[in-house]
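Okay, so here's just one chain, in structure tokens, the form predicted alone.
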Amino acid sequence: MAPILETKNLEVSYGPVNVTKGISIGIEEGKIVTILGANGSGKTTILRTISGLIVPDKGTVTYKGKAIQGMEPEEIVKMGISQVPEGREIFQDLSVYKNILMGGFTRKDKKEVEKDIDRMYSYFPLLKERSNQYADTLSGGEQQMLVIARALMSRPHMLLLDEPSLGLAPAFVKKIFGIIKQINEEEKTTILLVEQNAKMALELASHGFIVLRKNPDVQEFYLGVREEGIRGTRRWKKKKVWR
């Protein structure tokens, strides 16, 4: 099966600093796939490049057979890709309801938008209870639920999640990961997950990619081998690699 999304030989630099080099991944439709790697290995940069927030120096991003690198983020959202950024970027001075509503800003079907807000409340009952509260009064876990709900309002075919467990209590982490699985199963949404909690990411994903730098310790941690000079990504299936 041809991948719904594919990157080939992505290279991205911030000024003189090369962040990613030779990143090639393929994501099959309907799957949950994770990207693992050490801090600073370029995982967030990969997601931001896919969503159009960064234009790569080299390489291509192909979605449903069309090259999308360099397109405006809004156009990429309209094509069916939505990103949940790291750090829970909420509209603090807006209510929970209005934050969720902002996720459907590209849509014109107002009645369906309202139906989808109700659907978000079915996934996240806590948000319904707090719908009239300002978003900055929510806990960290509730804010994470809010940004996921907002991203789903565009009815994406593919959801990019950047560190959804970051800074959350274990109970909220378990709840968030359960909702991610539910969204994948019920909505058939393809999910690309960047996550530092390797154990939970590996349990959730069908397979994934490890972004490696020239660091034998990192290679040994993720792959169980030491090999000098690796750059780019390694693909693995969890049943074969993770013990």
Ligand SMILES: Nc1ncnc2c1ncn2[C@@H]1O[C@H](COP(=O)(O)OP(=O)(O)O)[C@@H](O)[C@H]1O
The other form holds:
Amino acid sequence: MAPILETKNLEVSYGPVNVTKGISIGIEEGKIVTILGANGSGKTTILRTISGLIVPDKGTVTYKGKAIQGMEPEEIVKMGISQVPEGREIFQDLSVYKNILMGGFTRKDKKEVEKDIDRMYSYFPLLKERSNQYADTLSGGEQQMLVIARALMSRPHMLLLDEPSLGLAPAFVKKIFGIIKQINEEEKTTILLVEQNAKMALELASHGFIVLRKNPDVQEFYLGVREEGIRGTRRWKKKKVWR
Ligand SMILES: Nc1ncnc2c1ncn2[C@@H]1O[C@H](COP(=O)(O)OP(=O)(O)O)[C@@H](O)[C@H]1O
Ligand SMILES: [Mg+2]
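Beyond the form predicted alone, can we have the form predicted together with this ligand?
Now the complete complex, all chains and molecules, led by this one.
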């Protein structure tokens, strides 16, 4: 099956500094796929390039057969891709309810929007209980739920999640990963998950990609072999590496 989303040889620079080179990944419809890699290897950069926040110097991002690199982020949301950024950016002085509502800002079907908010409350009963509280009164784990709920309000076909488990207590990590699985199964949402928590991500994902820098130690850790000077991505299958 042709991938629903594909990047080919992406190159991205911040000013003169080239940070990603040769990023090629493919995600099949309906799957959960993970991107792993050390801190600073370019994982966030890849997600931001897919969602249109960064225009790559070279390479392509293809979604449902259409080249989308260089398109406006809003257009990309309308096409069905929604990103949950790292760091849980909430609107602190808005209520939980209004934060969720903001996720549907491109939609005109107000009645359906209300229905979707109820659906979010059924995924996240904790948010329903806290519906009228200011968002900054939520714990880290609850804020992560809030940003996921907000991203789902655009009814995405594909969800990009940037390190959703970062800094959360183990019980919340389990909960968040459970919900990601549920969303994938019930909403048929294709999921691209960036994680530091390799163990949890691998339990969830059908396959993944490792972003490599020129660091033989990192390569050895993930791939079990030392190769000098490779850069770019390697696709792996669970069973091969993680037995
Ligand atoms: N806005 C920016 N300006 C300059 N350099 C950046 C910027 N954002 C990220 N970088 C650099 O790009 C590299 C990749 O960053 P990032 O994509 O955030 O990695 P990751 O998400 O894997 O930790 C890092 O070396 C980082 O310091
Ligand atoms: Mg990052």
